Every structure is written in C-alpha cells, then in structure tokens.
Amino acid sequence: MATGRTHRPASRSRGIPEATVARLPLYLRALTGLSERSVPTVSSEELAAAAGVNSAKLRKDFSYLGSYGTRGVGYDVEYLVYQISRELGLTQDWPVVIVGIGNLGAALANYGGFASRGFRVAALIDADPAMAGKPVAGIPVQHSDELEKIVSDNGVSIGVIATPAGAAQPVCDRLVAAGVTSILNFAPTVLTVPDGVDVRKVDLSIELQILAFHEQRKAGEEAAAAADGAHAAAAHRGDSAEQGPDGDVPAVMPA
C-alpha cells in the first residue's frame, strides 16, 4: 500500500508566500528545458524571460529557496531543479484518482506528463457502469461505488475531478470524506471544502471568456486608433484647403 497521503509541503512550514509557490512551476519549466538541453547555468534574466516574469520577482522567488546564484555565472540548472522539485513535493510518487472519465476524464488519463512530474494515475473512477472494467489509458475504470476504497487502498491524498458541475461537489465530499486532502476540478462549479484541504479550479470556458474580453478591447483599441487617425487626416485636408502652394500664405488673396 503507498503511504503518500501525510506529506504536505514544505512550502508553508518555511513561510514561503503563494504567489511564489504558483511561479515556482513555471521555474521548473523553463528549467526542465535547458537541462534537456544540457545547457548547466543560466542567468536570472535568460530564465525569467523564459519563465515570464521579471528577474526582480525571480531573485526574490529563489530567495526563500535559499539560492542566490553566482555572480558572473549565474544558477546551478540541475541544482535548481531539484530544489525546485523538492520543494513542490516531486521527489516522492503522488498516487492521484481521476473522477469523471468522459472525454475530459480521459484526456486527463491520456496525458504523459503526469509521471515525469512525479504524479502516477492510480485510478480512474467513473458512475457508468458501463465504463466498468473498460481500459483508459492502459488503467481499467472503477465505479464510482469503490470510491472509498481506492482511496484508502492507494494512499491516495490528491483527486482531480471532471464530473459534470451537479456530480461535483458530492464527490468533492466522497473524497474528502475518504481522506484526500487536495483537489484539482475541472467541474464548472465552485466547492465547498473543510479548513485543511486545498482546491484547484480550472475553468476553459472563463479563460476563453477572459480572452475574448482582450481581444474585444484591443478590437476597440484599434478602432479608436483609426478613428483618430481619420479625424487627424481631415483635419490636415482642411488646413491645408486654406493654404497656397508654399504653405505659408492663404490660396486666395484678399481682394
């Protein structure tokens, strides 16, 4: 049985702030690719442009990390990486269930980056019976009515849900109740959790709301822009109805 359920993070006992814990994945990105590219140092700058933050910001994030480079060569990539993954809590197995297997579910199963992040589907879990026993990923599907169990079974402390909104929230209590401390939904509903157990949303629908947003503001932007510039050009037509030929002197000499 995996025993992964009472580690947390060791962010919070160090006193590390949550917005430097959001940025420290984006660090292990960008880090990740240039120790695949067996590049060894990197400058902040080279790395928080690659991370897309500022290299202020990036000092300071690596700073409660107790790392602060080498002046004239800049970081350790592998060193970083493995504090980086140390602290995110990637050094050890996260067993995870997956709750929903639609097609949303399954894409989730589907995805090969779970394990070289230090994440290993343990199970997928679905109300149909008739995905019962049916292969996703190489991983048959459990029912729903084994939830309790499969938890207990594999240590499991992290659940990711993609149930439909109104399935949501009673698995969110299944889970919780079962001893997982750690949510990830993809449901469209907002969950009511106990102190003690940290949720995760992501929502497609409202990150396309908020980019449909930008692009109707720069599509305003723009038209404002050419509005302007259309005023401007007319108004430069008329000045110069009332100028001669040089410019200076008007076209039509008072009598």
The other form holds:
There are 2 protein chains.
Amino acid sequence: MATGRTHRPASRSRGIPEATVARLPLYLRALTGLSERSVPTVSSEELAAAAGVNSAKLRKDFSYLGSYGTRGVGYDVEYLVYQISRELGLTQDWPVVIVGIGNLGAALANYGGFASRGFRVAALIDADPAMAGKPVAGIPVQHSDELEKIVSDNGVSIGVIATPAGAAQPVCDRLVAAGVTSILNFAPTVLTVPDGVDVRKVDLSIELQILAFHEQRKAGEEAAAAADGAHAAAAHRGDSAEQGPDGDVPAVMPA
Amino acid sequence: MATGRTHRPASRSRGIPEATVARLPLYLRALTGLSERSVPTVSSEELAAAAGVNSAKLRKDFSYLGSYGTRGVGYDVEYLVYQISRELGLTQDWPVVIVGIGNLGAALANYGGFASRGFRVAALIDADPAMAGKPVAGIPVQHSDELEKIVSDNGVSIGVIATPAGAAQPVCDRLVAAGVTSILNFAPTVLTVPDGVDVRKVDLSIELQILAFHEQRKAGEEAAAAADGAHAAAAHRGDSAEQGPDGDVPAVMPA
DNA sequence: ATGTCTTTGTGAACGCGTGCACAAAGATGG
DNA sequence: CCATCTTTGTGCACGCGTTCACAAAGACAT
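The block above covers the form predicted alone; next, return the form predicted together with the DNA.
Next comes the full complex, and the chain you just saw is listed first.
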C-alpha cells in the first residue's frame, strides 16, 4: 500500500509501461555517447547493442513515445536525445538534497552523473554538528535543523537518503512533510510514505546476496558431476520427499 | 543438452523464480530484526508488513522454498532465518574484491552490510599507485597489477566494480579472466561478459531519472487538475510547452 | 474427541512484459 | 516511375509474476 510504491495503478497518464521508463535512461546514455561522437543516425539494432537490450524491445519501447524513426534509415540521434530527455523530464533542472553525508553521501555528492543529467545538488544535509560548514564536493554541509527551510526555499521535490538505517524513516518523514515527493533511499530499511510519494530503493547488500544465490547455484551445478559429502544440517521436515532440500542434494534423503 | 547455458531460464536449478530470489534478502532482513528482538514466531501478514510486500506474495515465495510454516501459528523466526540464509548461500563466507577505491569504493568498503551477511572484503584494488598501501576501512589498498593474483589466491568469485566508466570493461575482463563469475557493477556502462558470468548493475543516475519521470508526471497531473478544462499549459518551467497528457508531439522534425 | 478459530499453502485467473515475425514505409538505384 | 532493399512499427502468442480466494492443516478450548 503505502510502502515503497513503485508502480502506478492508474497509469493512464500516457500508458508508458514502467519497464520502458526504466530503460529510457539506458537508451539516453547510449545516445549521448553517439551524439558526442557526432553520429547522425542509428538503427535500432545498433542502439540496442549499445544499450545492452534486445532490438525488438527497443523498438517497442520507442513506439510508446511516438514514431520517431525513419524506416530504412533509423533514428536521428539528436532528435531522439531530445525526445527522451523531455519524456524523462530532464529538460528541466531538478534540485535534489542529499541527507546523510557519510562515505556514501559524499560519494553521491561527488558523483558526476547527477549534474550532467538535469540534476543539481541543492544542498547536503547531515545531523552531525561537526560536519556543518565543512565543504563536500564544493558544497558546504548544512545541519539537519535547516532541512525544512532548505527544501521549501529551493523547491526541492527529490530527496536522497544516505543515512544509517535508524535515521532513515524520521528523515523521510521530515522530507515528505517539507514537500518532497520523490525519494531515493540507500538506507537498508523499508520506508513508509503517504500516497503520492514515490520511493526507489538501492540496496547494496541485497544485490550482493542475489549474486551469492546465483554463485551458489553455479557451484552446485558444477558439483553435480563430483561426489558430494553428507551435509550436517538436520532438517526436520514434516513430509513429502519431492523437492530436494537444497541445491546439492539428490531427491533421496539418506537415512 | 548439459551445456546449453544461454540466458537465464533459471528454471532448472530449483524453479525458484528470479523475482522471489530478489525478495529473499528483504525477508531475511526483516526476520533478522525480529530475531534480535527475540520474537519467536511471525505470521505471513506481520512479516509481509515488515518487509513491505503483499502477504500472499510472501507465502507464495516461501512455498517455493518448502513448507516451513505452521498453520494457525505462523513461521518460526530462527528456523526461517536459517533456511533463507542457506538458500541464498549466506551460510558460507564469500570473499569479494572491490575495484576502484574512489568515493564510492571507499563507501562500499566501509559499508557494514557486507560483513554482517556472509561477505568478506578480501581486498581493495585501485589503479592509482598513490593509493597503494593506504588503508581504507582498515584494509590496505593494493595496486591493479596484483588483481589476478589476489583473485586466484583468495578464491574470489564475486567482484565489485566502482571504477570510472572507462575503466569498467577492462577491469571486468581481467576479473573474469582471473576467475570471477559474479560482478556487481556501479560504473555507468554496459558490461560485456562471457556466458556463465552474472552481472548486476546499480546505477545511481538511472534511479534518479526514473524518479524525475514520475515527478514530472505528478506535476503534469496537478497542472491538469488545476486547469481542468483546457489542456495544461505547462507553466513557466523552462521547457518547451508541450507535454500534455495526450502524447502528441510538436511537428518540428529536424532533418 | 470434537468443534472452532487462525493461518498457511496453492490452484486459478489475470495482467504485464518479452520476443517473434511480418507487413508497411520510406530510401535508393536503375 | 518502378523495383528492390533496408529498417521501423506492431499484432500476436507466450511465459512470468501477482493477486485472489479458499480448502486443508494445525492449534486451542471445551
């Protein structure tokens, strides 16, 4: 319900699928590269390869935006850059605040990808009084007390939370109360926000855990050829024998 | 047939859907919190709320792992923590290397979420000779020349790339050649890897761009609601005044 | 034991995203 | 102007993921 809502139920806004929106930045980056190399036009096949997706998918994605290609030729790079930028809302300047200037917050403040794409770091905010005034990435850190004033004075609608987990929800609440309606959360916590506020989560350890799963599976497949010893964990499972308990064990449970 | 390893059908391993795997870390985190508070059992409804998902989805996810719940009671927290950890492969210790010790790399090295979840930072690697030997998060940075030796000596199978975009692909190639089979990529580039290597991408600016899209859409809806009858004249927002909800585009087509 | 109550586990329906395959559209050359 | 060639745009089918709704399973009280 109110937690981490990422999808749009009443998405009749323009009918652009969420999956497509998530790929638009990918296309935009590839197109920017082509633009810098002064490539005039690009085919769906070439652009798809540069963006790392399927060409049919790319064409379908673009079809949601309109017919911006020329059959037999391809897409005009500059025109497409403009169209996607406009669609993503990057033709305007979005002021963002970063809350929590630890290692990660500092990394974000220094990250060049923001400024170059329509985002402007309006302020850095930290709860530690010792940080106040200290410049990070050329921007002086301000104390949390100023949060509400900063948000409203700068018309900030996008906030980035890079605080420890415990501080995330209170910071989130204050941001929302001050007028922020989109939040990028790096803290390992589930944020609860009112309706109408978008939250996206980036969780470093979750990504690693997903990799570990696949890694384990790969190791298990390899071990399929080799003999495996008995494992210790005594799983007391009620019934059935169908699915093997884990990836490296045959369906038959040795007694 | 045994070597047919194309994309990620993921079906044959155990039939755990990819979407479910991606949520397991979420459940695990919620369960860990309950465990620390000595909560013995939890219902699907409670756990789902803590993890920020639908309870039906959670039950279905768990059903892929087996029948670990007790009807009328719920799930045993400790038991479930163990089962999910084992499923994700977190009962073993995964050595990881972080390549590119800039702001982001340092943040990752300091991130506590790694060590606490079965991951161990085996080494920090950077191409800058001036960084060599300098300790970050208590670990001395080593020079890129040592990459292959570090990976093979430590049996590293998971690598984290936090380099600038230009260096990402070469670093990736070297990691893979040295034996790494899972890569977490923070550089804004599409990595090309051979079959059998998993890549997950975390892209900060893409997340922001997706937020900007929704933010723009929200602003457009508000404007449409305010100026009800007429098709919204996008206020003085700097961009060209044509992003009405209907989706028609200016006829100006640069050739 | 029996009945009631709670909560799981899952069959089934539905919607979304993906990829195929091809017709339409336009460029290009004769 | 016509034929051919290239590339887009999309109808369609399929599979995955989500959600509903409910029967089965067990706890608990009487």
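What we label the rigid core is the largest C-alpha set whose atoms superpose within 1.5 Å from one form to the other. Remember, it's a predicted structure, so these values are computed and weren't measured experimentally. Residue numbers count along the first chain shown, from 1.
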Problem - Core-aligned C-alpha movement of R29 between the two forms, 2 Å or more - result: no
Problem - CA of K60, rigid core aligned, shift of 2 Å or more between the two forms - result: no
